Each structure stands twice: as C-alpha cells, then as structure tokens.
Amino acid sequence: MEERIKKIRKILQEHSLDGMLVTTTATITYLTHFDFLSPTEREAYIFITEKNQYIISSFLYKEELMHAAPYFDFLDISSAGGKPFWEHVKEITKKKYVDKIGFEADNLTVAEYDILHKQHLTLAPLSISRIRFAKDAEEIALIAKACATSDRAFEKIQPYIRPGITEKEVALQLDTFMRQEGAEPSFKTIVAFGKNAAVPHHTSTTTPLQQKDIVLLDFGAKVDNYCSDMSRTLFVGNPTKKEKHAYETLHTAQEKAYNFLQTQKAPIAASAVDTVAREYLMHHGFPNFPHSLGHSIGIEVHDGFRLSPISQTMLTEGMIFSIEPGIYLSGEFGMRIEDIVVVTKNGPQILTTSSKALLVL
C-alpha cells in the first residue's frame, strides 16, 4: 500500500500540489484494501498530503477500515459525534499548512466543490485513474483467480443450457455458480439468445432458448476486490454456413489482434490493437462493432482506459484489458468472443482461458 500513496505523492510533485483529495469508490478501495463501500453513496473520502493520510468516514467503518488500512489516521463524519467532510479538511490544511489541493475531476460533486472553494483553497482538477492502469503483482495474481473462476462456471453451466432453459434462469445459474466459490459477479451478468444476441448490452429476459440458437454469455467475477470478464458464444443445434462463418472471421479477428500484441514492443498504441480486430471485420463484409475492442479490469469492470479507435492510450507492462471484438446483425443473430489479457516484461498473455472453439451444444 506504501507504494500506491507514493503515487498520490508523486502526483502531488508533479503539480506543485500540497494535498490531494481522493472520492472515486475504486480508488479508495485501490489505497485502502476496504471494499465495503457503496459506489453510488459518499461514504468515505481520503486526503494526503506530503507527509500525512487520513481516511475520512464513518464511524461505522472504523473498525473495519482501521483494520484493513491501519496506516491512515481515521477522521469521523457520523452524525453522532463526526463533523462533516469539508470540515476536517479545513482542519488538515490549516494544521499543516496546506493551500493548493488536487482534487478528482471527474468524481467530486458540484456542492462539495462550492464548499471546498469557500474555505479559500486554491482547487486544482486532476485525473489520478492512471495509477491504477498498470497492475502490480498482486493485483495480477487476484485478477487471475478471479479469471479462473468465471473459467469454472463458464464449464458447469454448458450441460444447464438446453432447448427450454430461459435467459433468466441461465445468467441465475451463471452467478449462483461464482458465489458458491466465494466469489461475486463483477456486473450483471448478460444472457442473449437468438435475435437478442444482436443487441450487444441486451438485459436478460425470460425467452426460452430455441433449437438452433445462438447463445451469448457475457459475465465476471469479483475476487478479493478484483474482476474478470468473459464473453462466450455457444450454438445449440449445428450452425447455419452464415453463422459459421461469422463466428470463424470473429475467432480470427480476435486472434489477429493478440498476434498483434504478441509481435509489438511496449509501449503499445491501444488504437493500433483496436484497428487490426475492426477492420479485419469490416474487410470480410461484416459491419463495425459499436463498442470499443476492449477495457482495461481492476477494481472495477470498467478501470480506466479503453481500446478504441480514438483511445490516446499507450499499453505497458502490467497493465489488464479484455479484448473483445463483436458481431451484431440486427434481427439475425450477434456473437462476441472476449478475453482478458495482461502485458508482461516477455509480452501479452491471456488470463481467461475457455476454449474459443466453435462449440455446438
């Protein structure tokens, strides 16, 4: 954890900054090793300066916060007995004469900016997600357990899916199967048959599944604070000879783009990878996907940058993204393969490891 503060730190240089104030949820989590906030409700903030950290919550969290981030100084906002945010930090820039602070751009609410600037701070808009781009050890090593267990629930729903079975009960299965490994679902898990699969963030339904159609899944796991993500697509019944070929240019569009990774030195331009996927696609006739190739994984599904034709993202040892190149015929059918992969010193290697095979149930 002393590492990732030195990163706020190194921020703070960077800018000339005296302090920095810390609200994004996954970050928090990313300093603290405490998951057990809500990301849509203001539940904790964290401030740092050049010598000092606080953790600024409830005192409902105390203990567990103190337990799992016993090297921040604990700074209550309950109602009974806390002040509020804006007050402790009032406090810290005062006691530490602290005047120019960074704060998270595209995180901190109007209202807690109005507040913040009536304590005469000098307010400077950062974007810090970048320190959770690239991955330590461990944080690879959680990635990869929680790879591993949406590799297994992958392997025991495919006997579940047959003729009958809805879109509901499969995604229920799906998930049922991770957290009887300890594990959570990483987002709502998709479930899409037939037409529905041409809708590329379909919400499962209760459509029963079809002799002869297409089944994508679309799920994750959540492990020790850490997400997967995978996208499988299965044929109940022999495919059509356009099916078939669709699915083999996308198996190849996807291979293209890791062979790509695989001859390339880092740094690497997440755009580039994004181009050899797409316009291998669009080259065999089929249309261009409407989501980015990929996105990088960590704390959250969705952790920071994206693999996409306008992505100013370079890719560098340690970081973690899926890659993800889809097929959407509206009204027919849609597919989509997805993997997560990690760049190492000795290049990329894939984390997800079910067979991409054309598989007929």
Contents of the next structure:
Number of protein chains: 2
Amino acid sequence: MEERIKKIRKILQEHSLDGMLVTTTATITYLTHFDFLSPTEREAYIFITEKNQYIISSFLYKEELMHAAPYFDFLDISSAGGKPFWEHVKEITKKKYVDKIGFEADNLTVAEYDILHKQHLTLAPLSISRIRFAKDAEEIALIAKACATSDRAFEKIQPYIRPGITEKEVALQLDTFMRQEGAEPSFKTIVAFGKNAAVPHHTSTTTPLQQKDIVLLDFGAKVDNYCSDMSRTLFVGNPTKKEKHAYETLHTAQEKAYNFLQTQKAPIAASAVDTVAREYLMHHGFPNFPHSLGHSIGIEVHDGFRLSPISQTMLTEGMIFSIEPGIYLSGEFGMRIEDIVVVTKNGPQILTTSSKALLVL
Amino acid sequence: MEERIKKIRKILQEHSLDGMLVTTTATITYLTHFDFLSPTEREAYIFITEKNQYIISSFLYKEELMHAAPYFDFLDISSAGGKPFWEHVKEITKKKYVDKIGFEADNLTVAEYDILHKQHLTLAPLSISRIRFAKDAEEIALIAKACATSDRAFEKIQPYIRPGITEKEVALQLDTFMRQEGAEPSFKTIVAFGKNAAVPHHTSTTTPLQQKDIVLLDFGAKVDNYCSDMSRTLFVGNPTKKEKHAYETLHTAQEKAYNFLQTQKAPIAASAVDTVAREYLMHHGFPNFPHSLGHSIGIEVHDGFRLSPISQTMLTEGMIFSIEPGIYLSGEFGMRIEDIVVVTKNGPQILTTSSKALLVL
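To complete the pair, please output the form predicted together with a further copy of the same chain; the form predicted alone was given just before.
Complete assembly follows, chain above in first position.
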C-alpha cells in the first residue's frame, strides 16, 4: 500500500508541491482498502505530505479504517468531538511546514475550495487519477475474481430466461447469484427484452419475455471493492436472418478490436481500438453506436479513461478495460457484446470467459 | 412538477439572479422524476431561466428523460454529436439574455466553475437544497410506500434469524424481499450480530449468529426514487438484565423524542428533538451516541438536514426524517431503534409501523 502513496508523492515532487488533498472516494478506497457507506456524501479526505499521511473522516469509521489502513494517522471530522476538515488541513500544513497543496479540481467543490482559500493556503489543481489507471497484481487478481463471479452468474441465469419472466425478475436473480457468493452488483443490472434492448441504458422494467425476443444482459460483480462488467445478447427462439447477421457482424467487430490489441505493441492508442470496431460496423451498414467502445474498470465501473474516438489515453501494461460495441435499431432491437481485457507484458488477455457464440434459448 | 421549478425561480428572484445551474443529482431527479445510472458521475445538468428549463445530458438518456420530464428542453452533452455542458450554458445565456447565474457551491467542482468563469459568465453561489426539505403529497405517499415495503421485509426476515445464519445472508434475504416487490435497497443493508452491533456503521460480514446474540438491522427500501430507512434490534434468546435495561431505556428515549414533537407546535428546532433523546440516555448512564438523532429522507437516504446538537433546521410541515438514538458499548453490544416521521398539519406521524416491543426470537 505504501507503493500507492509513493505514486502520489512522486507526482507532488514533479509539480513542486509538498501536500496533496485527496477527495475522490474511489482514490481514497484505493489508498485505504476501505469502502465507505455513501457514494454521494463526502465521508473522508486524505492529506499526504512528504513523510506523513492522514485520513480525515468520521469517528464512526475510525475502528474499521484503522484496521484496513493502519499506516494512516486518523483525524476526526464528526460533529461529536471532531473538527471541520479544513481545520485539520490547516493544522497539518502548519505543523509540517507544508507550503503548496495540490487538490483534485474535478472533485473538490467550490465551497470546499473557498473555505481552504480563506485559510491563506496556497492551492494548485493537480490531477492524480492516473495513479489508478495501471492496475497492480493484487488489483488484477481481484478484477479477475469479479469477472469469474459474473461469468458464473451468467451461466446460472440461462435456465431462468424463459417466456413470461420479467426484466426485473431476471435482474433480481442475476444479482442474487452474485450476492450468494459474497459479491455485490457493481452497478444497476441492465436486462432488456426485445425493443427495449435498442435503448443502450435501458432500466429494467416489468416487461415479460416473449418468444422471439432478443435478451440483452449488462451487469457486473463487485468483489473486495473491485468491479467486473459484461454484456451478452441471447435469443429466445431462432433469430431472424437480420438479427443473426447483426449479431455475427457485432461479434466480429468486437473480436477485431481485440485482435488489433494483440497485433500492436503497447503503448496503444485507445482511440485506435475504438476505430477498429466502430468502422467495421459502419462499413457493414450499421449505425454508429452512441457510446464509447469501452471504459477502464477497477474500484469504479467507469474507472478513469475511455476507449472512444476522442480518447487521449495510451493503453499500457496493467490497464483493464471493457470492449463493448453495440448495434441499436430503434423500435426493432439492440445488442451488445462486452468483455473485460487486461494488457499484460505478453499482450492482451480477456478476463471474462463466457461464450459469445450465438446462443438460442 | 412545474411547482418544483417555480420554487427555484422564486429563490432566483429573491437573489436577483436570472439563471440557475443545478448539478446535484438528487435535485435533478426531483425536477425530472428521472433516476440516473451512476451516483458518482456527472450525468446531467439542469439550467433554469425565467421562462425556460433545460436538461443537459447524454443523448443516451434522451428518450427516457423526455418521457419522464417532457416540460424540459433537451441538450446533448454526449461525445457523439453533443457539446460540453458549458457551451450549452453559454448559448442559453446569450439567447435568453441571462445576466447572473446561480450555482450550487457545495456540488459544482472547481474545474466546472473555472470553465464557466472563463466564458465571462457572472456566477453567484446559491443554495437551493431547501426546496427538497418539505415534501409534497406525492413525495409523502412514495416515502410511506417505501416504509411499508421495509416494514414487510422486516416481518418476513424474522423466521430466518436463527443461530448459524451469517450477517451477509440475512442482508441478502432482506434485500431480496424488498426487490421481489420491485423496490431496491435504499442503501447498503447493515446487519450486525453481537459485538459487531457496537460499531454504528458496521459492514455485514460472514459472522454466524450465535445463541444470545443481539441482532441489529438497519435497512431501507427505495420505491419510485424515494427512500425509507429503519432500524430494529432483536434478541436471540432472552436478553441479560443489562441488555433488557438498555433496550427499554433506548425505546423510551426514542418515544420521548417523538412525544416532544407531538407537544410542540411547528416550527420546531431539530436540535431540541435531538437533545430530548440524547440527554435522556446520558441521564440514565449511557454514553453519548456518536451520530445525530436523525436525518431527513427523500430521494436520498440523507436528504439534506440533520437532527443533531448543532442543527439549525426548524422542522415544519412536510418534513420527513428519522429518529434513531443508539446505545453502543464497545466490545459488548450495540442497539438502535429507528423510525421515519413526517410532520403534518395535525402533528407528527410515524411512517414505519413495525413493532418496537422487545422481541425475543
């Protein structure tokens, strides 16, 4: 874990800063191994100096935090006995002679900035999200475990997908399979039948499955704070010629993106991978899909970068991301195939292992 | 729904502003009836002028958003064909002659502020979270429905709470009961056995239940975007004298807070309600509990204000909040009793109806 803090100290040095205020919840989890209760409330801050590291949080979390990350000093912000975060920051900067403080401009709120600014602290925006881009061995193992969990759930759900069952019921059953293994769903499970599958971010409804429907499943597991994400498209009854052609073209587009990764030497432009799948689909007469080809995954389902036409990211060893082209024909049907891929020293490797062969239930 | 937008226009007038940029996800849900996929990513902005309202979001959500909130104009921020949010804001301000724009300082990030500032827009911090404090009839009905869902789950879970079952298994079963009714858990269900219950924010583990354990359940349902939250403490086998005394004192403390609400005329200081329960427990020799007595509830589980010693909130008609005192004896046991209360014209009313009588399983 010290290695992770060192990454921040290195960036601080490069920017001639001697303190860093970390506010992004996922980065705090990355540094502490601790998962907070609320995704939307500010439950903790981390402050890193040249030699010390502080976790500034509520007394309510102290015991669990100190167990997960004993290498941090704990400072209390609870209303019962603690102090506001900025008072702690001010005291640290005085005690440790911290001069210039980096902060996460895409996460710190204007109100938080203003109160720090009023303390006559020198603040500089500093993006550190890239420390989470390349995963270490421990993280890769956890994401692989999460992928195996969702693979098993996909295997188990298939006998349930029969005419009459609703989207919500399939989603509940998928989630239950993951939770029975001690995992959580990594995001709200998407189950879309028939025309609903043409809406890329469809919310599961009480629509019952009908013979001849296409079934799109997009879901993931969270295991020890790390996420998986996968999409599969199934057919209830034999697909039409048009559907079969679309599925096969989509499958090939996804494989072509992966094969491209195999033939390139890292660093590989993320945008180039997107182009391979996107142009293949458009070349075969399918519409441009309205989302990126993929996204990094880790503590968050969307963990920092994307594989899109405008992505600036270069893919290097340790990076883990989805490859998920889609075909959406409004009012007709939709389909998506998604795998999770890790870039290793010896090339890319797929962590989701469920079959992508056309599956008729 | 127009009423909800009017509330913002009224605040704008009071502050001589003619535009409002809304960024808090829950407030966007409040104004659109639409629930976004990610709690941590910025998926939408709302901009309100004197006469118009715009939802600025990804094309991926357009269809569902326009269905949920047809009274908004949709502006696309997706990378495929859209524009960054600040370009849309700039165009609206030009077209509609907007001069001064309010923004949510406790939500807008420094990076977002900076890019708006660079467009030569005049920005003023303006808190609008209070528009969600008092609930309207529709919201009260949805929260009552969510409370009924968690009440039923509590009824159904009791036969499962037997020695040998783990905390995680109870949590999964509770969540499944809620989801079978089409609800979602409103937060990560807390199940704590024995000593674990002494940690107020305990995360459910694989600890198996033992004879003589105390069981603390803290969970809630989310129904049509609105949350419930309840805590109950149960005994597996007869409690010791000390445990029984603690439970009865806690129960009385909770009732005293509610009775206090009954005897007062709104507006009632939230801090005074906290004091009633807190002092009763301390007067009877129990430690000061390290959290507030309660919190408002609505679209979010923690929906804006707290009932704490330092709370400035005055409780008025339509406000809905929890009353949840606790006793935590580290290394021994913990207990908490929590109900959801709404302030009506005719006094307070409890929306959670599960019994609080000492229950031995």
